[in-house]
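A single chain, nothing else alongside it, follows as structure tokens in the form predicted on its own.
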Amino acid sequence: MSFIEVKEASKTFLQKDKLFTAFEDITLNIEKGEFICLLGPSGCGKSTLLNAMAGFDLVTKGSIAIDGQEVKAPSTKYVTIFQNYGLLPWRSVQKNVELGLEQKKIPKEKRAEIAEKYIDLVGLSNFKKVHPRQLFGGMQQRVSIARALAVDPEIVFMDEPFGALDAITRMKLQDDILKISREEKKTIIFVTHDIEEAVYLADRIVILTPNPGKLKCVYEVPLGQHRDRTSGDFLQVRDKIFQLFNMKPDNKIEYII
């Protein structure tokens, strides 16, 4: 048994007094320990189905289980982190850190402990003191991280968390979030839209296509932990992923590289 097991599962909506089909007929299944990267255009469903797994919106077809349970409703053990940072701005960086400890009633002096753990985790440790206006983007999403790793999750919903950001900043928190991932063993679900930040993050792309999304493919990255964005292996393998993306699809046939 995988630790995610998504069977078969279709969210349909109404929209403007019309049926509408964010994704369809994904099965997947996901190992603990993981980065996965849902990758693909505006619209695919890849928001809704990483939704559908931390349990804020239900499939309407299949199902989606993790470590053995139905997913029902959102769960303490599992966090997501979406592009707009969600800092509460009259906490400093640390009671904003401090706040799913606080709810799940850890003692004061504990949150504290375990608070500047992550700050100092995530290069902050000179910045607990100050609130979310003093900060730029990238250091609020840093925050966010923080916060989100605090509460120790088992797995870390991750919805374009980089998009707003600028490149520079962009690429200094995808190797951030990988040193983190390695070292907290976190499986980790990052949907996006760039193909380069897929293969460069990912152990698995899974590739939707568009309206509505159902899976083109599941691409196992043949590179290693630490991977050069200009190497030809690199290059090579963002170039296959460039081609799958567009690639026509045949809902008949599941790519499987």
Ligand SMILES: Nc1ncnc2c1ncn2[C@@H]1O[C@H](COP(=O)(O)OP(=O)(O)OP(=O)(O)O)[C@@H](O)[C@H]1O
The other form holds:
Amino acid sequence: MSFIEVKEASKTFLQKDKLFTAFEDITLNIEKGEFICLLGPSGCGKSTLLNAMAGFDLVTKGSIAIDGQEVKAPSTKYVTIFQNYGLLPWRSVQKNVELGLEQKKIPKEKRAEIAEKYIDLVGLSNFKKVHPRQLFGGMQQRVSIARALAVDPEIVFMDEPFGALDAITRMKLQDDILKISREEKKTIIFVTHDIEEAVYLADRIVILTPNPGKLKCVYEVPLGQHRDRTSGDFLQVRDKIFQLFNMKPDNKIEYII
Ligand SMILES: Nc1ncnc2c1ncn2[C@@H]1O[C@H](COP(=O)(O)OP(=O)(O)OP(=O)(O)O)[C@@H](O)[C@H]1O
Ligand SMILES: [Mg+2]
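Could I have the structure of this protein in the form predicted together with the named molecule, to go alongside the form predicted on its own above?
Next comes the full complex, this chain leading.
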């Protein structure tokens, strides 16, 4: 049995009296501790699949199970990080990170201790008392990463978490999340439409194609833990993924599938 098992799963929506299939017949097994990227162009059903895995939505065919239990609703064992950070503007960084701990009824002092540990881990020790609006986007996303990790989840679902950030900040956060995923030994399911990001982060890349969203292949990234975006090996893997999408790296057209 795998940790996460997606079996012949499909999701169909009713859109203006017509049935619309967001993803179809997806079978996928994920092991504990893996860093998985779901990669594909806009509209191929990445978020819908992620939401179904996280229990925010149900599949209409097939099944999704985590740890042998069919996913029917969100669980406190898993957290989701979105692109727009989802921070509460009226709460300080510290209080935002404590949010999930309050829901878990952790006593006040313990809460503060855990929150501080994770705020330190994401490099925001000097910003505990400030409010989210006083922080740059990358720092806000760090707060939401700290908040997610503070509840010690078994799985972290991330939906294009760095999509709104500039390239440099994005690279820094990619390094942070890699380091954290190794230190904290989390299973991470990370949605992106950025091929380089997937090659930099993932143990395995789940490649999805649109209309309807289908699994094209699962690609095991043949690179070690410390990846260099400029190395020949890295570029070779990146080009291979571009080819799987039938496009060249210098192609300006989004995706031709
Ligand atoms: N609640 C819903 N009701 C109807 N249709 C939906 C719903 N949610 C998603 N869809 C449709 O399903 C398709 C897949 O959407 P989804 O958001 O999963 O794609 P995505 O791969 O995450 O795209 P993006 O990269 O733009 O975020 C889209 O065509 C979308 O319009
Ligand atoms: Mg999406």
